[in-house]
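Given next, in structure tokens, is a single chain: the form predicted alone.
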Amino acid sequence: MNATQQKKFLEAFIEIIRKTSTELPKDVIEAVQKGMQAEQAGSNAKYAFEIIEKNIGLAKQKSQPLCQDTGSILFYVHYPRKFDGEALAKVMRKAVVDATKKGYLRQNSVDSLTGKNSGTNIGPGSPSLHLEPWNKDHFDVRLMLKGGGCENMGVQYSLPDNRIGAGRDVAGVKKCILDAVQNAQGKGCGPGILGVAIGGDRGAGYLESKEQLLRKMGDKNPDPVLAGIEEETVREANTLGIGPMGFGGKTTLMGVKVGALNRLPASFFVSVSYMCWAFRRQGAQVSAKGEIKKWLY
């Protein structure tokens, strides 16, 4: 990668993180605007959907971060073999850099042991770049951002966990899914979106529940059962009475995604990633010179 070169790809990384972190992409907002509409007028629910609808816009005009906890930074990147990773890595944790400067992202990543803040969003583990070559010509670049409230609300089960009387199957599953967002009770800045993975063991599991949040807002999985957890969990979640914020309402859940790894017969986890309202996600299609060439949500 030349000096051109670097310089197009960190001008693109740069306008990614940014348009992250200030921009709902149009699912989501379409999500939220649907969740407004169910929650009945003079409602706290309705009235939490109001400042959340305020807030999407202003960030957007002003463009500055939708919410002060910028979050952990999750790149997921599919890029042309004929590139070199390390390079391409490089020039992604100085977008982060200057990214920090620019104020599209919030000085939040600190030294485990220490505390001590670097205040560039860089050390292990920050960003956490998933990066992996592919055969096609342009790149494939994704970004999420997931704040620490809605992180902390994660769960992992085993089962099967006779704590909520989950056995190995589907319903025990469902009984995961839903336990998950009992216990949040609207922390975490709900409502929410959740991403699950089936199996796995416990490192991949919540590796694959987080990419699950990478999926689409109104896609259908292609897996009729998966397909049927998504939309039975959603629909019993939202007779909960949780709500946004867990004022009460009727949208504690905007959508759940789920996937499934295989496992060792020994081990059943079930993975639970929690997304936020400010649901941080997008991406783009970038060229080979380093040319957005359009965005994917």
The other form holds:
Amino acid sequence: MNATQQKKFLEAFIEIIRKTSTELPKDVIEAVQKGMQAEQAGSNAKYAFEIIEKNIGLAKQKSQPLCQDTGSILFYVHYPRKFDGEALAKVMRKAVVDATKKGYLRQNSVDSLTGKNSGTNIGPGSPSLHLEPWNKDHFDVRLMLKGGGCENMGVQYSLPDNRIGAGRDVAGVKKCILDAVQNAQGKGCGPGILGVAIGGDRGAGYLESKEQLLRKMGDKNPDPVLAGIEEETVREANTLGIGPMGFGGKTTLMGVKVGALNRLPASFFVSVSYMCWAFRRQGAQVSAKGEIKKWLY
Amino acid sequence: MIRLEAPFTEEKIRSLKVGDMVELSGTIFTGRDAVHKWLHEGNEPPVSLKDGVIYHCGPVVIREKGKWVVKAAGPTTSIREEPYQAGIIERFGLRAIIGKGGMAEKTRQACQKCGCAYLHAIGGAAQVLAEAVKEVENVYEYERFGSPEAIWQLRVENFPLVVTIDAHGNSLHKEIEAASAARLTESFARMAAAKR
Ligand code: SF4
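Cool, the form predicted alone is there; where's the form predicted in complex with the partner chain?
The next block holds the full complex; its first chain is the one shown before.
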């Protein structure tokens, strides 16, 4: 990467961070509106939705973070094989530092032992970069900002689970998903969206559960069994009456996305990542010259 | 919609009930983990909290043209203050706590006993809430705790909230959780039946 390219890519990454932090993607806005319509006029749930909607508009208009917790910075990038992945990672880290200075990201990364805030969002594990080369000429850059409140509501089950009576089958998986919703109540700033992984080891399961959140809200899972789990668990979760912020109401979940990984015969994990209504994920197709060609959500 | 002016009287707080939607105006104080722990350890607050409001919030505040300006002011998770809150309500005569996610038994009991209420803000609505903050009136213990943990005295206007713990022993959090637990059992049964 030469100096001109570096500058172009830096600008592109900062813009992707800005847009992700300050604007909700279209598919999420549609889901919020659908939820709002389902709630009764004058209810606490409707009130919460109205404020959420106002906040979405205001953040975009002011180009300021939607939520002050700008979350874990999770990048998923495919890049043309001829590019140097390390150089790319360097530019991405610089973009994070600059976006923090500009206030698109809060100073949000703390040393786990000393409690000291790096002030730049840079440190071991932050930002989290998933880089993969591919054979195309353009870059596919996706970014998710995942807040702490909802991340704390994530949970991993090891089946069989006697507490909820979940066995090692599809029925057991569904029970895990609904139990996670019951435990979260309003604490993850619902209405939420769940990313779920069946199988894998513990680490791979959580990674996959987050990657499921890169799917579009309205898409349909190509696997009919998984599609069935998604539909049924959303429907059932919305009978629980937890509602936005846990105020009670019809919209407890806006979506569930489930993926399956192979597992060892000895283990059967169900990993659930809870995403709050402030579902900040965006993506862009970026040319080899570092120009944003198209937004992906 | 109920309009509230802080600071409150006990009578005013006792007139609120769970599920009431309120818009709060007046002076409130931010306080999160460090402040709660510090007060709990026996320190006296630098400003009287009598009949006042504590907001669980670590705001983003910057200095613009010699003045403090609040850039984001959403609530933080309240349950972390559960070990301290009841004692602080009782000792200093607080009338309202603002936060998100609700609080537990000890706080619910203190609210009932002392005439205090828990007002739930909308989590994530940082910009709407920042707009409702009209002025930074003062800041205390800035040196000691740093910006997000300091005690910010804010003047707010029409700050949107829902009463989720009232001064009569009711907690919306408790009610919703019990109701949803019952529905979860029904849901499990429904799914098991559909399978057959
Ligand atoms: S859970 Fe989401 S909306 Fe709530 S405070 Fe955290 S990032 Fe913001």
